[in-house]
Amino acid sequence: MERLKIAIQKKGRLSEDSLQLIKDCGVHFNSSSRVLRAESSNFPIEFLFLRDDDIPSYVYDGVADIGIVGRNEHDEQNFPLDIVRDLGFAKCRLSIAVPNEFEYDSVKSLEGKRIATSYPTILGAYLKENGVSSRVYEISGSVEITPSVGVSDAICDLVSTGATLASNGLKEVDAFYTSTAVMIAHPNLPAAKKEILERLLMRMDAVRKAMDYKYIMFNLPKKHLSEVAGIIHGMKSPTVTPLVDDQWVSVQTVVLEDLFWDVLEKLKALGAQGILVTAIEKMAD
């Protein structure tokens, strides 16, 4: 059987979110932390569990057909791969940080300075874009300590809360790059594997779209029905069912998660009652 090979980070939050998304797509597999390779029992896909910084090269070399990785790893390694989906999770930022006593006005303040980073490609492009000439030192780990030991004047690193920077006497001054998880693919997949990939993407799109919506049902005075369509902004026209009391109707529709509380307040103002809200597991056009 032809199988699509997907490379997944073997541990960490990105790995957990990636595997959960695939499980939500109805794909069954063994995700034990002790295994480095697994096959799905009900979908033509094979999993390779790797270090995150190895994933782009494995896809480029054809060892894996696709992979899920942080955009920062994809952009830093700069292999000619296709980004087939931005998955939205595992969001982080790449930032410039300097010692607390460093007077930083803009990226121009880094002119002639030494900057330590694990992302020389991304940082180099940013400096070039802004016409800044700095000495960039590639460091594989513990970037935060380099200013205190005299290796660098500033650092460029991934930041989440900023607590690690603060504990090393640093301040974040320029969050210039944002990364999320992306699905990358080899640009020359055979037709059979492209077909499997499209099937997987269709399932992923249905799962991810459902996350953005809530399904709501409520009873409403019939006289306010025409006003509801302008409030709910649902997929299409809501489903309306007559009730025993002919002055009332039951309405079923979907509402964007970001708009839900505003919609709820407006429905209550129109006299809506018995409002029931449920999560949506899957949604396809």
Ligand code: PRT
Second form
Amino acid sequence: MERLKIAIQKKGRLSEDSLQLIKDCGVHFNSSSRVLRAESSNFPIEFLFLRDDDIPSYVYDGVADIGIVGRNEHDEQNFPLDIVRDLGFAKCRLSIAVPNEFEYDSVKSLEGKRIATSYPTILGAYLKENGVSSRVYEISGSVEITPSVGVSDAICDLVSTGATLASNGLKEVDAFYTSTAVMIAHPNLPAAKKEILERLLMRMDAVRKAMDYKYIMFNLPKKHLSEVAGIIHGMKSPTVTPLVDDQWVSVQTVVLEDLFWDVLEKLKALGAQGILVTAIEKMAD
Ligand code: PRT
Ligand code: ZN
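How about the form predicted in complex with ligand PRT, since we already have the form predicted on its own?
Whole complex next, starting from this chain.
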């Protein structure tokens, strides 16, 4: 049987969310941390567990068909791959940071300075875009210690909470690039694999869409029914069921999680009662 090979980070910041997303798609597999590959028992997919740095080249070489990596890793390595989905998790930013005493006005302050980074391609493009020429040193790890040991004047590194910078006496001065996990794919997959990918994406979209919505049920004086559509911004018109008391109806619909509290307040103001809210597990059009 043809299987779609997906490369996932073996151990690190992307691993858990990547595996959870696939599990939520109803794809069963054994993910013991010692194995390098695993096959799903109920979906035509095979997993390769790799270091994140290796994923773009493996997808490019066809060792894997698709993979999940940080957008930063994809952009840095710059292989001609397709980004088929932005997955939203593992959010971070690539920032310029300098020692606290460094007087930084703008990116121009980096002219002629030494900058240490693990992202020379992305940084190089940013400097070029701004007409700044600096000396960029590629360092594979612990970039944040380079200014204190005197090998750089500034760094360019990934930041999420900022704690690492602070504890090294550095200040973040320019967060010029944002990254989240993305699903990458080889641009020329054979038709059979493309079809499996489409099935997987359909499931992923249903899982991820469900996370954005709540299912809401409530009773409402019938005379206010026409106002509900304007409040809920639902996907489709709500389901309305008559109640024994013919002045009232029961309404069921989905609401964007982000708008939920706002919607709840407005419904209460219309006289809604017995409001019941539940999470949605999957949602497809
Ligand atoms: O072993 P392997 O090579 O697979 O893993 P890795 O150590 O290279 O990668 P890993 O697991 O650290 O990161 C994988 C991906 O997670 C990155 O490519 C990013 O897309 C994303 N990500 C999200 C981060 C961070 N947040 C992050 N904070 N990657 C790294 N960091 C590091 C950063 O480099 C710095 O050292 O965390 C430190 C800063 O964190 P704060 O919270 O102190 O600001
Ligand atoms: Zn890595």
